[in-house]
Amino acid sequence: MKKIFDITDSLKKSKKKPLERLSPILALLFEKSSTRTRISFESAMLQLGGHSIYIDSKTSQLSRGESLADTSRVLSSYVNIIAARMYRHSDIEELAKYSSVPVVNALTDLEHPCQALSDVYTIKEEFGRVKGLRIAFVGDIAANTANSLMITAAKMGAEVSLVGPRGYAANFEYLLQASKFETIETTDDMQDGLKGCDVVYTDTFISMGQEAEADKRRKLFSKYQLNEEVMKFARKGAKVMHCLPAHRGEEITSDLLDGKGSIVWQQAANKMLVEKAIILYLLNAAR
C-alpha cells in the first residue's frame, strides 16, 4: 500500500503521461453498471497515455455461454491490464487465474479494493497519517465496502468500529483478516460504535443485485443514518465519507455530505488518482 501511496502522491505534483510511449490498453469487463469506477479507470488509463476498452458482458459472448477462463485466456493475449467488475468474487479470481496479464477488482460481491485505497488514502492526506485513528463504518457492515475498507484500514494501523443492525453481521472471514492488524469491534449502538471516531463512513442502504430487498431495507437501517444529530456521537470535528452514488435522506442528509466536515468530494477524485497508481504499479512503469 505505500508504494501504491507514493505513486499516487508523485501523481498529484506531474502532468505527465509516463505510459505514452508504450501505449498499453486496458481493458474493463463489467457486469455491473457503474459510473465512477468506469470513468475514472478510462480517465485515468487515457491521461497516463494509454487506451482503455469496456466490455459490458451482457453484449459479449459471455452472455451466449462462453466460459471467463476462455474469455480470459483470449482478451489477456489482446490488452496489457484487465479491471473487471463482476458480481461473484470467484468469478474475478477465475478470470485471474486464466489471464496472462494483471487483472484488477473493480468490485466484486465481497470486496472493493481500489475503493478502499482510495479512502485510506484520503484519510492519509485529510489527517496527515491513519495509524492511531479511529474509522466507523456505519450501515450494511456486511457490504464489500466494509470488507474491504476494515482490512485496507487495519493494515495501515487504524481501529475499525462497524455500527450496523443486527441480523447484517460483518463477513467472519474479513473480520478475522482485519483483526490480525487492528482493533475490530462490532455494534448495533450508534453511540457507542461512533464514540472517538476521527472518521465516519457510509455507503447506500440498498446494493447492486438488492433492489428486491429495497423496502424491508430502509426500514431495518432508518435509524443508522448519518445526519448532524448522530454525528455527535463522534469526535468533535470528525470527517464524514461516503463511496457514491448517495442517496439523499436516505443513508446520509444533504446538509452532512455537502458540509464542512465532508471529504466525500476529495475522496471520489482520489479515486482516479488511485487507479492510475495501481495501473503503473501493475504494469512496472512508476520506476
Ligand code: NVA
Given for the second form:
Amino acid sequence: MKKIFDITDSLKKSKKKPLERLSPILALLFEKSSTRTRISFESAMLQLGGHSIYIDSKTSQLSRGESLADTSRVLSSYVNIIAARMYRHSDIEELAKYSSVPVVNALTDLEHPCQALSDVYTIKEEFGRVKGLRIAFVGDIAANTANSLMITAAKMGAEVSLVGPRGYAANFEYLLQASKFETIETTDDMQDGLKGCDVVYTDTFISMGQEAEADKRRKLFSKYQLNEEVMKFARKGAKVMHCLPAHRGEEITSDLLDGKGSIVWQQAANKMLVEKAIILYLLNAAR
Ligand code: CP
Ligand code: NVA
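For comparison with the form predicted on its own, please write out the form predicted in complex with this ligand.
What follows is the whole complex; the chain from before opens it.
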C-alpha cells in the first residue's frame, strides 16, 4: 500500500508519459454500470501513454455462454492488464486464475479495493496521516465499499466504526481480517458510532444487483441518512465521504454532499491518480 501511495505522490508532480514506449493495453471487462471507475481507468491509461479497451460483458461471447476461464486465457494473450467489474466475487477470482496478466478488481459484490485505496489516499492527503484517525461507515455496513474500506483503513492504522441497523450485520470475514490490524466497532446507534470520528463515509443503500430489494432496503436504512443533524455527533470539522454515485436525499443530503466538510469531489478525482499508480505498480513500470 505504501508503494502505491508513494507512486501516487510522485505522479502528482509529473506530467511525463512513463508507458509511452511500452504502449501497454488495459482491458476493462465490465458486467455492471460505471462512470468513475471506467473513465478514470481509461483516462489514466491514456495519460500514462498506454491504451485501454472497454468490453461490455453483454456484447462479448460471455453473454452466449463462453466460460470465464476461456475468456480470461484469450484476453490475457492480447492485453497487459485486465480490470474487471463483476457481480460475483468468485467470478473475478476465476478470471485471475486463468489469466497470464494481472487482474484488477474494479468492484464485485464483496469488494471495491481500488476505491478503498483512493479513499484512504484522500484521507491521508486531507489529514496528513491515517494512523490514529477514527472513520465511521454509516448505512449498508455489509456493502463492498465497507468491506474494502475497513481493511484498507485498518491496515493504515485507523479505527473504524460501522453504524447500521440492529440485526443487519457487517460481513464477518472482512470484520475479522480488519480487526487484526485495528479496532473495528459496530453499533446501531448513530450518536455512539459517530462520536470522535474524523471522517464519516456512506454509500448507496441499494448496490448494483440489489434492485429487487430496493423498497426493503430503503426502509431498513432509513434512519441512517447522513445529514447536518447527525454530523453534530462527529468531531468538529469532520469530513464527509461517499464513493458516488450518490442518491441525494436518500443516504446523504445535498447540504452535506455540497457542504464545506465534503471531500467527495477530491475523493472522486483521486481515483484516476491512484489507478495510475496501480497500473504502474502492476506493470513494474514505476520509477
Ligand atoms: N465509485 C465508483 O466506483 O463509481 P462508478 O460506479 O461510477 O465507477
Ligand atoms: N456499493 C455500490 C458501490 C458503487 C460504486 C455498488 O456496488 O453499487
